[in-house]
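First, one chain by itself in structure tokens, the form predicted alone.
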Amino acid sequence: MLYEKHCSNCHQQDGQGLRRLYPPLAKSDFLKNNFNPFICTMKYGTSGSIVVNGVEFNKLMPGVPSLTELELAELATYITNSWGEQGGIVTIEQVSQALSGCAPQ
């Protein structure tokens, strides 16, 4: 429910993303390398440049800061074994350790 509400409008149902507007998070070699900036990006979003699975993305991606560690952990679990991934259960703690290394944009 949580990425429905609050991802796949841009990301898409299947996690693929929107041409080269909106990147993908199915098969994201982004997301396997970036572990601490998806988190932050969750809550605070981000703009500028980033590269994904060999195509650069530039949009601003609002971030959703009312997200409890709880709920990032649940998202990033989520998206993380979605799509024919097997990435494990994402815990509150690397949660906490990803947003203590980062701050609002």
Second form
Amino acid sequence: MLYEKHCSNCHQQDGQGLRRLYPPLAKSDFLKNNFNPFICTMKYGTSGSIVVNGVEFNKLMPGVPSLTELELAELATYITNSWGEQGGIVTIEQVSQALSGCAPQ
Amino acid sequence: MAFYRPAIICICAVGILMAAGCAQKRQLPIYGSHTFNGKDTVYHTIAPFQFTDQDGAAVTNATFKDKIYVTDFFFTSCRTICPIMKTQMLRVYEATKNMPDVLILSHTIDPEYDTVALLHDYANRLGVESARWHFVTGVRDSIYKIAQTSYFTAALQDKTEPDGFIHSGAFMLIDKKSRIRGKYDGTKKEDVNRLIGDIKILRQE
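Same protein, different state: after the form predicted alone, show the form predicted in complex with its partner chain.
Once more the chain from above appears, this time first in line as the rest of the complex follows.
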């Protein structure tokens, strides 16, 4: 499973993250409000400070450049429809559009 | 049937006594080579070391004098087994919070990147006290050497690995005499449960 392979070591099986080290993905206001950065971060990584559900996080997250648009769509769909959430299906078109705004860093 | 009842009760009582006796006498093994100096058995112990923790304080063998400690090797930018190890080590930390004689020592194997300031931030974000859980950095070769020759665990740089290092996910249990008393897979919840149980056994020695 993609989530277990690429995400759950840090963000945990239940999407709760780990203390103030790794941010939660479950019920994350940051993911809801930042769809394009969410997709770009999975592929290309991110660094710097972010605030998730009122808590500040600041740790480098390495991306997984090998993820395809289909895999990114599957991961985004899984993350936004798990842990009691129903965000609906994320399409390849949405992923493609998000990626067009971010370049490999 | 009444005739047999005392016999059954007797057997049960013996069984309970034996089980209780075994539980009390259970001893943890002492790892490493044993030699005999003519008077006493000499066990493998952790070699002298000096590292620096997240507060910039020196951490040496003296830090762990008369303490039991659990130790591991990791690095903060690792995304493979280290986050799982830290999740499990947090369980050890929580399980031992009322045990003043039990400490945790986590060594970075990437000391160039994991500076004192970075380890300070890491520990702070994990929400743990530096008096109970030391995150240490130091001279790279000293860290690798102590991993391999004192703790019998693996820590090496290898550019071909996904994150650049080969290292073991082991948690080692060290007693108050600096001897290795247990080795556990720090990525497996069940094995960490065993470690938490063994700490209690060790405290009774």
